[in-house]
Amino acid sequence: MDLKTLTYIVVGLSFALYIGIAIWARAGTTKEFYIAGGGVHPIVNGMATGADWMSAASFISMAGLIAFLGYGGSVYLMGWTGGYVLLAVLLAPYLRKFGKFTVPEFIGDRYYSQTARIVAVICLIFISFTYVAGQMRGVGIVFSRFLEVDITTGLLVGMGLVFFYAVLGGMKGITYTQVAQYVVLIFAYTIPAVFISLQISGNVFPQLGLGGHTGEMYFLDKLNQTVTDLGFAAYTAGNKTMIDVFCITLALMAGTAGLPHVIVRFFTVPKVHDARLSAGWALVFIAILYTTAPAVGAMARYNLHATVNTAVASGGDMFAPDASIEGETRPEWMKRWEKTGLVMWEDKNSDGRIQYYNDQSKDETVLAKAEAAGWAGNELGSKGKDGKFEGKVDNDIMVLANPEIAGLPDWVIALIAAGGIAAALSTAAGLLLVISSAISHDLLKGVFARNISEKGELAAGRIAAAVAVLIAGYLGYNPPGFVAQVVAFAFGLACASLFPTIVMGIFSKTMNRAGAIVGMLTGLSFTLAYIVYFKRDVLLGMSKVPDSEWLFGISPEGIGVVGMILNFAVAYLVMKLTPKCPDHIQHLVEGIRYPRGAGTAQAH
């Protein structure tokens, strides 16, 4: 059976499973649509949270970032993992104690203000659509490569599937679908990693293989030697300033704790204790992938170099004429990925071979060797938006192409296709649901049509989800950057807007509505303006602003920390100048801070 047929079968079976679960778990009430009935078991919720959390960015793009950034990519691991701990300890139990359906509802009630609720909805929609763009982009990539359809067709298929189980099942359908998606994605991620670790280091555990030997050298030493000999920065060297590493990590942490689609998962368990318990289980499920990612990234980078330059594995001269592979006999995986434009080669010196090195290196020795060998520039990269060659391999292919580069069996390649789609769809569905909940429950039911019936609210939620799917599809077709970068912006916006407001809502009895509203708007507008200004070349097609102009040397990915500080500071100042928080709200905050149990699990 050929690879394409096998992939269709594996992906088709996974789709059939999701659709079957969605039909079984369709929502009949608003409570089931928004919070799955509120009786989800902690282990089930932990697994669903893991799938919700491990998005296309985690599955597809994170290891790709680590592969090309090396040590610098560790900020994503530290930030996302640390953020989850922050969420579990600092916010989840208290929000569950409050007992509402959505994050804007919490903010609206805590700050006794419909305006605060509307501002929170605006923040939520900004964050969720920024995030979902990355997920739909991941869906398009997987479909275009593995099912060999164009990205538009791939997006339409993905949109149709998400539409079906998000609109039909609401949170109840999404919860149980995500459990199945977690199982698919975790097997898809770890099985190739185990095979590749065995190939390179002989160790069945990728986490140990990363620190193991390949031949007589430590693997990381071998990788460092390979990349530096070709003019790239050492893999284990950092490539960011200390302040930027700190800010990106903190923005990802606080952003994680402020992400509405993750927070809302803790509203689905029956008791406060279960919220803590499910957070712990989610950490266990997430750790399986996150501890594997560094090995996947490093080994994918090594395999890519070893494929293009045969001297990497043999230990010979990498600048020898016959070390670079011939273009005509390049591997089949490279030809397949060329159809997506995410891999491309250009024979600059017309020798019929592919030379992959850093032609912008500041190492004169490397450049002199390349010139002496007749190399005329890096010849491996991807296709730019103008259709021309760009000298950079797309980060997003590294996980998906890894099994093909390593020559693993076809069933492993088919499995990783199903896993990539599962990761993207699970998070996209969660995001689309919080968007629809914000519109139908917070705006319609909470502000503009308070007397709407439950049936009408449920219909409004489904219509809002359908519209959100269409917008997400467009953003996936035309995303502002590659997957993980887009997602990083969403975390920055969440860090600057919702996180400080939620924290003050729980831990400050005196924070009032004026402070919260002005703080949210300040954090969101500052962070959004900074990102748009420094990413205007990607977002608006304008000339790029030099990185040297970054405020305090902080990149757009980390600027959410400054937005967060501004949010706290402005909120405090405004609070001091405006009427104090009412007494009954202060008593409410005290009640949140002392969580007690709430009922028993409900049957589904």
Given for the second form:
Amino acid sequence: MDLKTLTYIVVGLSFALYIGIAIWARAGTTKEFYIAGGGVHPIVNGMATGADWMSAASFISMAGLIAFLGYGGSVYLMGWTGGYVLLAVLLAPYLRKFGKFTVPEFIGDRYYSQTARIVAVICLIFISFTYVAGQMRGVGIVFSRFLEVDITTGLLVGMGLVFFYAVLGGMKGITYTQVAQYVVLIFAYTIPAVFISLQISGNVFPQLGLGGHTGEMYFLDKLNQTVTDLGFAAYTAGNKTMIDVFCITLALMAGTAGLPHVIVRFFTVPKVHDARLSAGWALVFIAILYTTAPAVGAMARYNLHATVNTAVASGGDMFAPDASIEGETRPEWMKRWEKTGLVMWEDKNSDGRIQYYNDQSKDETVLAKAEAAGWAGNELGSKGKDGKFEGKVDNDIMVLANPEIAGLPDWVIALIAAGGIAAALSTAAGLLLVISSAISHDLLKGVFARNISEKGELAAGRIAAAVAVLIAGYLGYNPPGFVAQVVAFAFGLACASLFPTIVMGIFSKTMNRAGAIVGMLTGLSFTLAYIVYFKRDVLLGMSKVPDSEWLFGISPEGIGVVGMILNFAVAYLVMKLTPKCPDHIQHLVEGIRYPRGAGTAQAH
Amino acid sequence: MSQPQNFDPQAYWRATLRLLVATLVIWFVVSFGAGILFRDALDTVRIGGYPLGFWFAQQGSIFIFVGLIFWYAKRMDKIDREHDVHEE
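Right, and the form predicted in complex with the partner chain of this protein, after the form predicted on its own?
To see the whole picture, the full complex is given below, headed by that same chain.
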């Protein structure tokens, strides 16, 4: 059976599974639609949270980012896991005790203000659409490469599927499809990793294989030596400044804890005790992928170098004329991926061979060696926006093409396709649901049509979900930047807006309405303005502002931390100048601090 | 939200905050401390093929986060019980 047929079968089976679950778990009430009825077991919820939150960026882009950033990729590993500690101790149990349906609802009630609720909805919509754009682009990539349909068709199929189980099943449908999607994506991720780890260092656990031997040397030393010999930064050293690494990590952690689609998952468990435990289970399921990713990244990087330069594995002279592989005999996977533009080869010195090195290196000896060998620039890269050769291999290829690079069997490659789609769809569905519930529950039921019936609200939620799917599809068709970058911005926005406001709502009894609203708006607008200003080349197609102008040397990915500090500071100042928080709200805050009486979530 | 008898909210909250601070200190030390701020010093130590700071940044901190949340949840259950505010 050829690869394409096999891929269609594996992906088709996974779709049939999701659809079956969606029909079985369709929502009949608003409580089921928003919080799956509130009776989800903490381990099941942990698994669903894992799928909800491990996005196309985690599955497709993260290992690739780590592969090219080396140590610098740690920001994603620590950032996207450390947030669960913040969730478990700062947010999840208290929000569960509060016992409502949505994040804006908590903010509106705690700050006794419809305005605060609407501001929270605006923050939520900004964050969620930024994030969902990345997911839809991920769906498009996977479809176009593996199923060989064009990106638009891929998007339409993905949208149709999400539409089906998000609109029909609501939170209940999503919860159980996410459990299935978790299983698909974790197998798809770990199976190739295990094989590759076995090939490189003979260890069945990729987590240990990364620290193992290859030949006579430790694998990481060998990798460091290979990349530095070719003019790249040492793998374990990284290339970001310490303040930037610090800020990006913190922004991703606080952002994780402030993401509405993650928070809302903790509303679905029966008790406060379960909310704490569920955060732990979610992290167990996430850690399986996240501790595998560094091995996948490093090994994929090594395999890529070893493929284009035969001297890497043999330990010979990488600058010898016959070390670089011939373009004609380049492996099948390169030819396949060239169609997507993620890989591109350009024979700059017309010797018929592929030279892959860092021609921007500051290391004079590397450049001198390359020149002596007749190399005229890096010849392996991807297709840039203008359709021309760009001297950098696309991050996304490292996971998607990894099994092919390592020469694994076809069924593993088919599994990767199903896993990538599962990761993207599960996150997209979770996001679309929080968007639709913000509109139907917070705006419609909460502000504009308070007398709406249960049935009417449910219908409104479904319509809102349907519209959100369409917008998401458009954003995927016309995405602002590449997957992981866009997602990183959503975290910055969540870190600067929702996270501080919720934390203050729980840990300060006196924080008042005006403080919270002005703080949220300050954090959101500052962070958004900074990102747009420094990313205007990607977002608006304008000329790029040089990175040397960064505030305190903090990149747009990390600026959410400054936004968060501004949010806290401004909220405190405004609180001091405005009327104090009323007594009944202070009692409410006291009430959410101890677990007894959480009961099931209240409809109202 | 009926308040239990003989419940001292201040004592409960003090105990909760103490545990919270302890948890966040560990969280900070293993990630921002070992993985970022003191990485260069730790990298001089090696565990197998891993420079230690690099290991903390890419794997170690994650393993510790997982253990930390379960430890926190267990300690919180104990505090809830001691103050008689646990759920039935």
